[in-house]
Amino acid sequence: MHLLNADLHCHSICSDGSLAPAALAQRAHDGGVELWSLTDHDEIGGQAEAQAAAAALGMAYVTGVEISVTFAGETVHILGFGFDPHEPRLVQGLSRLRAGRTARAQGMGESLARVGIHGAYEGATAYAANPELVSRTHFARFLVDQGHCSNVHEVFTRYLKEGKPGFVPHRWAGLGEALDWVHGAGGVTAIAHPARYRFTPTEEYALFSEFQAHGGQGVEVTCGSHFPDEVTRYADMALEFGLLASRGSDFHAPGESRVPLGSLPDLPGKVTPLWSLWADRLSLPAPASAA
């Protein structure tokens, strides 16, 4: 049975990736991906470049985003697919979480400075080409840049994760809100690498239990921060929750990500792809059959 190389995740430099969106087009199809989508940070302002791209490539696509949601006190990411990226409640709710976006940037900024690091905020938003999304990844390869540390991982863990000096604390969207912005835009929805999180057992459950009663659907399997053991564990909570399985390499940036467009294994033959869903209307092959 085909196995379909989807990958729906990826970021471009509407958000924090370094490509442009047709350019990201053109790496998925050069790594073998037949199904793709453009997943940015809060922002659908590339999903038309995206698509079209796709298009005059043969590569099927889904319009995606990742929204910020805080939950349990953590930030937690929310995958949305096959939406109407013209829907106003979802792009006035982006709207105002890319506004929030740029205050915690200037935060961050600020607390840079008050450990001898001048002029981060400026230098952050030199490599942003949308500067209402001004991000992590933005400052830490400023950081880079000016020798402050040798790569991308060392910035997070010596200044951008929390207790650490350029953390800033911050409020997203609700989970039930996001999913609401999405579903009410005709789309799905599906947890971002699960793994990333640091809940203690209870709060994940609680977060897959409120996920699902709010009507969402899928949970990123095998991504490009999933270990083997974390894609088989996240296999089967797919399973107790009757979730769709989705896949992503989180591609930002040559260089920068674990795993090239394209280069993912595949999911487990136990789950059902999330792309199930759209079969018919995007012509794909058929799915492999859940074990």
Ligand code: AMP
Second form
Amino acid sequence: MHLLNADLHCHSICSDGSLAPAALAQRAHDGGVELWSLTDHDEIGGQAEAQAAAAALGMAYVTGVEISVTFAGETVHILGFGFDPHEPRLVQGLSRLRAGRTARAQGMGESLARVGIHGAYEGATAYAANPELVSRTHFARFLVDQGHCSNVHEVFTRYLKEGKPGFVPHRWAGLGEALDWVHGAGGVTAIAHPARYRFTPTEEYALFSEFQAHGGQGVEVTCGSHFPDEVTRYADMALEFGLLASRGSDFHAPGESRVPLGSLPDLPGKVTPLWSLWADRLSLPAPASAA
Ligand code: AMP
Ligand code: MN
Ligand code: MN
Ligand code: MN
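Compare with the form predicted alone: the form predicted together with the ligand:
First the chain shown before, then all remaining chains and molecules of the complex.
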């Protein structure tokens, strides 16, 4: 039976991706995506272009965002979908969140200067099409092009991860606050790439419990950074917590991203897809019921 090819996670030049929203829409469509969402970090400025490009291609679209949250001292990413992109509290909350990035990026530049890498703040800023959204990815691209490392991943390992010279601690949104922004704008939320957080089992349980208690409904089960055993583990967690499952490549840039748009395996059969929520509105095929 045909399962819907949904890809609900990727980034454009409005955050740390390298392609414009319309170019991503075309790649998603070429990759066989039937339901798409652009989920820029802390930014929804690309939604109108993404939505219009998807419509022109006849591809179903839901609005999206990936919000940076601090939970138990760790950065957690919360995906939001299907919200009204003009809702004032969401718009203002994200705007405030982005504002914190500039001072952080300046601090990263100063930290890197102390290990002999000069001009990184200016360099990274020049790589960011959105001046409000300078991310570690932009520093990584600058350091690769300056010859300090051979690829973006190596820059993170040597310079940008916690404990490395370019890392600057930062306080992002609170979990409840981020969930309220999205839910208050009529959207739903999902925990992004849960296998990527360095939580103890107790902390992870707390994240899922608090997320659910605040009305969170989904978890990314199949995604570009999950290994097959992690897909199985979080499919089980989705069932345990009564959460719907999401699927997304987390595509950022050709040559940087391992997984092209639309090419991930289907969700495991035992979970209920997040997009079953939108079956009526998007006139999607009815979801396969769990056996
Ligand atoms: P920021 O929001 O500025 O802290 O940047 C986070 C972004 O850095 C993530 O969304 C990823 O795109 C990227 N990133 C994080 N860790 C790695 C890694 N190990 N290798 C490559 N990119 C990474
Ligand atoms: Mn990113
Ligand atoms: Mn993420
Ligand atoms: Mn992402």
